[in-house]
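Take a look at this one chain, the form predicted on its own, written out in structure tokens.
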Amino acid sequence: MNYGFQFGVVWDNIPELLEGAWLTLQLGCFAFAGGSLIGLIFAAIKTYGTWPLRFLVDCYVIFITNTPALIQIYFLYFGLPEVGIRWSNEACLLIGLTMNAGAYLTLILRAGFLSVRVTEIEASQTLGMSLIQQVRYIIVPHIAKSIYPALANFFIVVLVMGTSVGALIGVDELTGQAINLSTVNYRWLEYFTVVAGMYVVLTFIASIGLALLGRWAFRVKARIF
């Protein structure tokens, strides 16, 4: 079976591919920020915690870690309407790949706060400084420099690619750009090619941007791939 390539289909819908790729790298950025914050809280409390928050939070990232991203949206997007709660399919998108994403930072976050020397927990107690001043000031730049690469790969391949399942309840994020295009004209070789590109765009984008940033902020020499 011959096939014929009309890439210049293609190209008269970069713009709308465009703006696909930016929602998804915006997806990807506020949920990996969104994360690290709850993250960071509940590895604190995994570590230095009492028991019953504790196993509050253990519930919640053995829920979250033991069932498929798409589900937890789906939940989102399909069963809170039923109790009344209704949100658009980009709030659903960005609060479950948050939700998914802070129990993974989670246990990423507290194998840094356990690598943190004793000595200097108790330095820092013997200052007078509180547990939000240790952690601030001492656990985070600490826990940046040993685990940041690992942190940049999940915000990489977990976020930036994850948000692909937008497509599934009609984001238009690339993926959903490409199905909503390639459905007019069935030229689906063509786009998902393109798109397929623009992915690796994406992630040698987001490398670069957080290998700047942990050399700025954390004096870490991250890699670019």
Contents of the next structure:
Amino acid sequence: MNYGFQFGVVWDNIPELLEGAWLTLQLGCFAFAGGSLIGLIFAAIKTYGTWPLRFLVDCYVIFITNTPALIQIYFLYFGLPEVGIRWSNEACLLIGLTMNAGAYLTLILRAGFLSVRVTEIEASQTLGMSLIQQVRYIIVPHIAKSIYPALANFFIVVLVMGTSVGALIGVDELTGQAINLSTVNYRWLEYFTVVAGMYVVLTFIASIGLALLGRWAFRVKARIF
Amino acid sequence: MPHLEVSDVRAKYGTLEVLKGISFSIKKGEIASLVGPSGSGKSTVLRALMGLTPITGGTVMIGNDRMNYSSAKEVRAARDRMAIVFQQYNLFQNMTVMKNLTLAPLKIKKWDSAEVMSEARRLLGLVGLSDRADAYPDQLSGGQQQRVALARALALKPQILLLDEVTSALDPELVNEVLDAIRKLANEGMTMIIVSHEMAFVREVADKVVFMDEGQIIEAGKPNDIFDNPQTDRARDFFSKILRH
Ligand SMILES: Nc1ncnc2c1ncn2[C@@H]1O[C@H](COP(=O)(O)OP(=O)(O)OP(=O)(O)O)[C@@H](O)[C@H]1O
Ligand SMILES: [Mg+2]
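Let's compare: the form predicted on its own is above, so bring in the form predicted in complex with its partner chain.
Expanding to the full complex; the earlier chain stays at the top.
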């Protein structure tokens, strides 16, 4: 063990790494937001829909949750061009991550739908609310509050684990950026030490952001750690 | 002319017929009380009127309008005219007291905001909770929550108010504050149907008592007549048990 650490080169590349981290944060946020929308609609279908629709949602969820995210993204990036559909690597990553998050969020949000108190729903019905209004004013706030910890955890999963798959199709998010840079000067250990630290900071920032959002929007008493 | 007229109303849960032809009527400003043993169908009558339990036969008239529960729009027409308060206060847990009161008038009826707010404040005063407008339901006692539920039901200006055992989930010392709020409504001339086990209260406020058993009306009449001089064995049996304590 006489490895000479040289953080100097890494220091020079901090701007590139920060760019990667910024892209990671954006990808994580967009995939989570899109996935939440899919999850909300599909969980609503699972709860109120007719059986053919429920069946389609089941197929989607089972298919996605039983295959690796990497395969899904490779399918989009390497598979679809074979039939003439060509998207950029970033688009493939974002679409893949969104669809992947959508399936898991369908499951998480479905649990939220099931935990809404029937009595609150009946009260909202007798006050004249339509189904859409019930979802908007009663169900979504209830879900956001009751399963907030599960949602927040899943966001971190998307942010850290999900986005790093992008490195394998050449997206310059944080992991991709680290791989690019370290193949140039072989300071793997230094780069990945710094990048690991950046992921921790990123997660920390995201957790604080989520906790503040939860407190402000849904009265969730979220703990950051 | 009756304000509300229920004729031969029937309802089922699955294959079990729980209302086997219910008929009664109330005039404007009157208070009718539904009493009877557990499982006799009292809640189902109120739920059927609100369109929560489907009606399988009979008619419901409010004034000159026939209530038809066959489409979402027609169910809403019934819900425009009536409001219900349940045993379990059913407040929206994620909203303040004020939001609970104003959500439906503002977002569903789209009434004028200033008027809605001042009416909400008036109603909170009526139920004695002016100082708790910004509290969340989980910060209130059961009695306070139930009074908020009462105010919320009134915020939509219903013509008829349905109360389903609104005090039976409450600790005894909280019952009176809710009954007081209902007394004030009675004095304001609100038409009400009250399901209650508080027989002393029923005797005091009701203009008419309807005794139900097994999905049917067995007897109906003035409180004193029904309580003190029931004509049927079933009513006699029920009141002798319940009035003793
Ligand atoms: N959701 C339901 N599904 C099936 N049966 C039901 C349902 N709700 C009520 N019932 C049945 O309908 C009948 C009437 O019930 P209802 O709740 O109207 O009685 P109630 O007079 O209000 O009784 P209580 O005084 O206990 O509240 C009962 O036999 C009950 O078991
Ligand atoms: Mg009942």
